[in-house]
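Here's a solo chain for you in structure tokens, the form predicted alone.
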Amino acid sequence: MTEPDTPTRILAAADELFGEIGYDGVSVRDIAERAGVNKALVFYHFGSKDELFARILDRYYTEHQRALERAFEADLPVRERLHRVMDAYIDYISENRHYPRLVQRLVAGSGAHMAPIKDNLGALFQSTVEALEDIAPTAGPYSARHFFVTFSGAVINYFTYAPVLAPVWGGDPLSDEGIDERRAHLHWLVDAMLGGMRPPG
């Protein structure tokens, strides 16, 4: 197997540390040590800790949006399309488990690095609104904006609470079986919400 190149190792190390500790608690030296490189190489490839962090955020959001857009674009009835979207959402977060912790730390923190979060959240929100435009009003309790928040939280919070759920549930919520069970629950939630939605007009 080919050894990852230096920028890839630095990105992976930074991703892990930012997800585990948060932006403020991580130094360039920490990243270099985790990556097994000289600190100067972090600056050489990425310029600064801020630029490295922005690169990680941009990559997460770009890949996340692409995954959801592919699911939204499927030529299927709304119910099946939204099942695909929920599958794409849970699969992406399952494969990128540092991502939700990273974003939640930023949102709960001092407000630094909020601009890329707002920009990317807006793009994801708009995709949801467009996908539901035939069945959801533009405002009120049945609107797409509530649908968006409900399902974002239903996926992301599952992964952020999993470590404390494990002893309570008596099993690992992030095992393959646990994620399959969560997926089935999200499909049920989609069906229940669609059944109660009022068409616009």
Contents of the next structure:
There are 4 protein chains.
Amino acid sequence: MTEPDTPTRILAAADELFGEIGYDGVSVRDIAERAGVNKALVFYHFGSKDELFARILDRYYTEHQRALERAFEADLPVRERLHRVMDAYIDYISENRHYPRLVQRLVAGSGAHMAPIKDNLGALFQSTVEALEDIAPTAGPYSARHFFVTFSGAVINYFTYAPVLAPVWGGDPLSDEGIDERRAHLHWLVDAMLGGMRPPG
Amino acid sequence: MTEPDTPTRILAAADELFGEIGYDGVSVRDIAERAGVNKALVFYHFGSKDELFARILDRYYTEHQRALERAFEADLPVRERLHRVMDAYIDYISENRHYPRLVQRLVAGSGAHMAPIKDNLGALFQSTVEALEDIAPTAGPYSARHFFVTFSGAVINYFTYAPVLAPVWGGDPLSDEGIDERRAHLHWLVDAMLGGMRPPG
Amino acid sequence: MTEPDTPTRILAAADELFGEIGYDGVSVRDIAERAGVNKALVFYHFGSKDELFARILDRYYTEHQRALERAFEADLPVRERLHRVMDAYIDYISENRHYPRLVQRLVAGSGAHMAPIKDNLGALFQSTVEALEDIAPTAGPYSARHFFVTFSGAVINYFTYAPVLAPVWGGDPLSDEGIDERRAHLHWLVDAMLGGMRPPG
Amino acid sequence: MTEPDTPTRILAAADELFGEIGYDGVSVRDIAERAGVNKALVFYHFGSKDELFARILDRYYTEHQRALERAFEADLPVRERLHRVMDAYIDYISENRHYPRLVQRLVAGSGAHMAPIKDNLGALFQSTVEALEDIAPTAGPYSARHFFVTFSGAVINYFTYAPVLAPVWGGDPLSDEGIDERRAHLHWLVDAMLGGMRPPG
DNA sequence: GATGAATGAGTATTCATTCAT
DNA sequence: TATGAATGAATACTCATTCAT
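Switching from the form predicted alone: structure of the form predicted together with a further copy of the same chain?
So here's everything in the complex, that chain up top.
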């Protein structure tokens, strides 16, 4: 119940603002004001706006990767493993609503913070491809890599497009019921993809 | 072969820079320099940075919508129509590489230029839902609205994630061959979705 | 009934804007727009913003001086001559409402357009002092020069302060009735001053 | 003897420049340079050029009003009270030479900073009218309101016209002797006005 | 740790003015 | 005469960052 300490408050404020508006549109002043701390403290605790941003990204990447790794590691048949990974993906994103926006904006943006995102997405890409290596070819339209893109796009875009589609969606797409419905759709998608895969060779 | 005139050069430069970096990260100075014109001319011809940005968005929206409408209008069975729309979508985006990045960044961003994007996506959403109204329910995990999100995410994210995935992809995902391979995958996805749909009632 | 020609329209527009807002607050673009002519024509016809302003001032000074000279010249006793000058002053200003504002702003302003105003006011000053030379001393509290300042301030400030005092004035100070009332006050003031003057020596 | 702090130096520089040249003709750069401080500090300490200007005006209005109120409050016969007010007016303006120029320019200018000037002048107007209510009618050429305009114009215009009239004046109108002479003239004016007033009814 | 002040480079935008047609 | 385009300097204001206290 005690007040969070200064670095925590700065991180929280920066997370919100970067998540909502993006790196370029947010000033250190904005962050300090939202955190209720002196502007100079942002630099005292995090060195620079850039490092602060990197810290936030880092935390997301690490947590996200860990969550997916746990799901991947389970000693289960491929199909069950993929469903578990899908659930873990949905869970993580629905609990970290700013994360998909950050990623989407970075991916579509310039090269500034590309390096960590390449590492992160690359690792996830490789885990998925490896998990599918027995049942999917490595190239061609039914290869694991294409399923990866369709797969991750289907999850992440639901969350990023929700605010824009809300007026025509019919109901709140980000309510618990909305997300459950999407979850069911995504599990169907996993099965549809598995059905569409043709073993290599 | 003659030099393009000033407004054209400004539009081209602005398209590139907004497409690569985003509204907030680009200055009017950058645009003028890339266009090789005096900074004040940007304001003389377009009034403000904001109007210049709106002009670029407008053009994309109009062209995109028109391209999809042409595909939707064809007097063909649903399945063939959807495949045509998918081709039109892929064609338009692969010929306008900055467009998906702009849209993705706007969707994931703050509310500044949200209005036109809501209109544009909303219209596309409704066309798709109507096209599917005989073969898909209006709600639930297999409803047209979910297919729309999965569908459009699978197209657009391929293009926006390509630069980031390139190092691990194996081959250039945005080469002609890469896009053809994706096209085949997406056509499979259309059929998979059609197979997964259950008629309403 | 024919449309006035371009230089005339520019002068009219400039007169309004300089009169209402002042030199620094008005741009050549504003003037051209109000005149309904191309901006470059302002420079074609008048050379520069500064020369345009000088032209307007010149016209006012010349007309004003001429109006007062005519009144001064009359072969009448001092008292009648002063009343005639007062009427001419009031008439000129009430027919050229922008003029007192221009003068007031120039007098209170920087040294940019001071030269012509010095000439103009200086001439008026000397005419008045000469007209009074038989009945007023040249120095001291009852000298002509002090009456000149009180006199001209009482005329000009009525017009410049009117818009500001209007809400508390009770009636429109710049209506015909308002001005007539002021005229009566000013004629009383002339007589009071004449009564207060002591012949030199 | 210690150096004044930054806000004080900015206020002093702004007072001089606004007083000499006017709001539109002065840039924040000019102010910062004259104050010998970094340009951004003007915004750090005062928010905007406009707020800085308002601060300066506010101070003048408050001080001026207070000075006149003190003079008005004295428990003296009307005539003595008016002479005291006249002295307070002259004293305040001769000690704050930029003030009459600011007021004159504002009054003759556009509507930007009109609100506070209306309040200020309106209050002064009403005090004067009330002070005279027993000896002057409320309307007509000998009403208090006309005496107010003549009265205040005779004070303020002496100071604003002085620089322009100096070359023909004979002696420096703003020297101590010059001001004393004017003071004598103004006290005569008060008496002349009192003599010219006719009790209401 | 925390603060208020300071800085120099940068932001979008407007300016008076010029010029080719 | 008239016009649309062009220019370079200036405008108010914000930025990330530093520093003395």
